[in-house]
Amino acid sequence: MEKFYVTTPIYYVNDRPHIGHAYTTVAADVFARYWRVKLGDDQVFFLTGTDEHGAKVAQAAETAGEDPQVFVDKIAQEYMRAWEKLNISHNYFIRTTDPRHTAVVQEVLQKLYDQGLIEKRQYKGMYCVGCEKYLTSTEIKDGKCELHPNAELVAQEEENYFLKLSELAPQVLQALENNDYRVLPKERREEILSRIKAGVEDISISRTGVSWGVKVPWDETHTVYVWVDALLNYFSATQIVKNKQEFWAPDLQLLAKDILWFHGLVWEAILIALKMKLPKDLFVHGFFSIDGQKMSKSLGNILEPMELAERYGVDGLRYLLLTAFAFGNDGDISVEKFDVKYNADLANGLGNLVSRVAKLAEDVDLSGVAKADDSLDARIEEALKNYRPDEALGVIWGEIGALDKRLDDDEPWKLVGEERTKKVLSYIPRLRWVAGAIRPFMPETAAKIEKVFAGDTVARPEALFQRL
């Protein structure tokens, strides 16, 4: 691997960032930070941003009594502030209202139209405002959208431009079966394979009743369907940002399972039609539930990442998110569960260990300490290559636990003289290794531990994690 291009989905700005957005973005940040260390800063491109067009955004702006552009400007700033607070190291934050992105979208659509892959038709069907799409019969259960069961579907009939997805689907299927691109975990790959094999219909790529969006270049009475507009951000960013064209195609695209259809089929179909390289890996993670219930505004159980960062610290929250459950699965979280894990793993675990060793080494000369054994690095790299940050942290915390146990077994505080010094010095390389190993996951904590043990003498540590 010579370069690494990682993306998050661009987040829809009809509302503020929530814990699910933070989860995906923190995971992407870990992968970006890890590969910067391995490959160099200039060899990694990490993209995130906001999806700012469509009917839901226009409705949210109207409800707020604001012009759509004013509304999206405010929400985009909230995302930017959230990612700054969570120490997200993205290289670029793209916004779909950027005229440079708009120009790329229109150029791509024109190419597809000129190839005869887009045609105008009359469309009649059931539309889900929550998904911002017309639903197929398989996506409707008991007259409702599977993903938005509390919302009424809208019967609509209008003139649309359609992408001939049915013509492109066999090529997508072949690419997926040949591993020209991968969908992970395997159950998500099976899901998208099954849906493609069941039959693919052509899809609408324009609307006439939505003015807030990119205009279809050959017919400005139509607005580009928000999903097509949004998917193209991954390409447009490489055209907008200087010297990033060589990063195409993405090595890793992170997304939640509710948008797999667009990313696993529609996206690849467009790229195949344009004769462009496909993304290497799509990794699809699951959903959070909160105390056993689906996260929703109506239930009032939305967890705000900024509030959690205040409670646990930024690195504390990053750790708790990444270790809540296996990356790729659904999982249930709660503040109570986070509190228990925070105290056990961070305050009483890593934080207490650093404090104990630092106190023992206060008067010890560290200048001759040997380099730490890095035999565990291969296991961490394997976990991250398999997109399992939770497993990588498990390796590190296994070492922290072993070091803590060894400290209790050795009881170096009972020793004196050279024997005590030798024993205390034996812990320093391992803690230096821990500091380096956690850097992609918990960068501020890593820097603090390095500061304590980096010199010839121990620097007095600050408390890494206050007990709750």
Ligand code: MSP
Second form
Amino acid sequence: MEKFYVTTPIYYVNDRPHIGHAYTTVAADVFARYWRVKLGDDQVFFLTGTDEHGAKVAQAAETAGEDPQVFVDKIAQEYMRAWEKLNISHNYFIRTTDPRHTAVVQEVLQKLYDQGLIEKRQYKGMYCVGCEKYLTSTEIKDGKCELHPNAELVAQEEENYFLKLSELAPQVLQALENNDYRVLPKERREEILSRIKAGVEDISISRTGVSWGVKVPWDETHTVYVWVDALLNYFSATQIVKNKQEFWAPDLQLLAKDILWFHGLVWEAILIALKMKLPKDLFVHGFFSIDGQKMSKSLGNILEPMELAERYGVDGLRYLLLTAFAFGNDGDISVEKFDVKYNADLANGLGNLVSRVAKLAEDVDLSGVAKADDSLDARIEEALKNYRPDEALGVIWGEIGALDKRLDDDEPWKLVGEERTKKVLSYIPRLRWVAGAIRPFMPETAAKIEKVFAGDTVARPEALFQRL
Ligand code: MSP
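Return the structure block for the form predicted in complex with the ligand; the form predicted on its own was the one displayed.
Now the full complex is given, and it begins with the chain already shown.
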């Protein structure tokens, strides 16, 4: 691997960022930071951004009584602020209302139209604004959308442009079966494979009733379907940002299972039609619930990343999110569980270890300390190549636990003179290793620990994690 291009979904700006958006974005940040160290800063392109068109966003702006552009500018700012706070190191933040993006969307659509892959048809269907799509009969239960049971479905009949997805689907299937692009973990690959095999219908890719969107280039009475507009961000960014063309195609696209269909099929179909290189890996992670319930506005259980970052510190939150459950699975989170884990792994675990060793080494000359043994690095790399940041952190915390135990067994505070110095010096390379290993996950904490043990004498440690 020579370059690494990683993307997150671009998030809808109908509402403020919540902890689900932070989850994917923090994970992407870990991969980007890891590969920057390995490949060099210039070899990594990390893209995130906001999805700003469509009915959902237009409705939110209307409810807020604001002009849509003013509204999306405001929420996009909130996303940028949230990512800055969480130390997200994206190279570019794309917004779909950027005219340079919309120009790419129009160009691509025109190409598909010229190839005869887009056709005008009369369409009648049930549209779910929550999903931003027409539902198929299997997705409707008792007249409601399965995913948005509180929302009324909108019966719509309009002239739409259709993308001949059914014609492209066999090529997508073949590409997936040949591993021209991979969908991971394997259960998600199975899921998309069987959905494609079950039959694919053409999809409507334009709307007449939604004016908040990109105009269809050959027929300005239509706007481009928000999903087609949004998916193209991954490509348009490489055109917009200087010197990023050669980063095409993405090496890793992170998303959750809710949007697998669009990424695993629609997106690939468009790229195949354009004869473009396909992304290498789509990694589909799970969804978390809060205290056993779906996170939702109506339940009032939405966790705000900013509030959690206040409680646990930015690195504390990053750690808690990444280790809550295996990356790829569904899981449940709660403030209570976070509190317990924070105290155990961060305040008592890492924080306590650093202060214990720093205290022991207060008067010790560190100039002769050997370089850290890095036998665990391969395991971390392996875990990250398998897209398991949780496992990588498990390796590091295994080492932290082992070090703690060694201190308890050694009881170096009972030793004196040469013997004590020797013992204490033996811990320093391990602490330096821990600092380096946590860097992609917890960059600020890594820097703080490095500062303590980097010189010839120990620097007084800043408090890392206050006990709750
Ligand atoms: N705008 C589309 C994506 C377009 S990408 C070309 C969209 N936006 S979204 O704001 O709804 O974000 C969905 C994504 O947010 C999920 O795929 C996932 O990455 C993240 N998550 C949102 N809620 C989540 C959980 N409860 N749990 C885990 N991830 C969650 O869909």
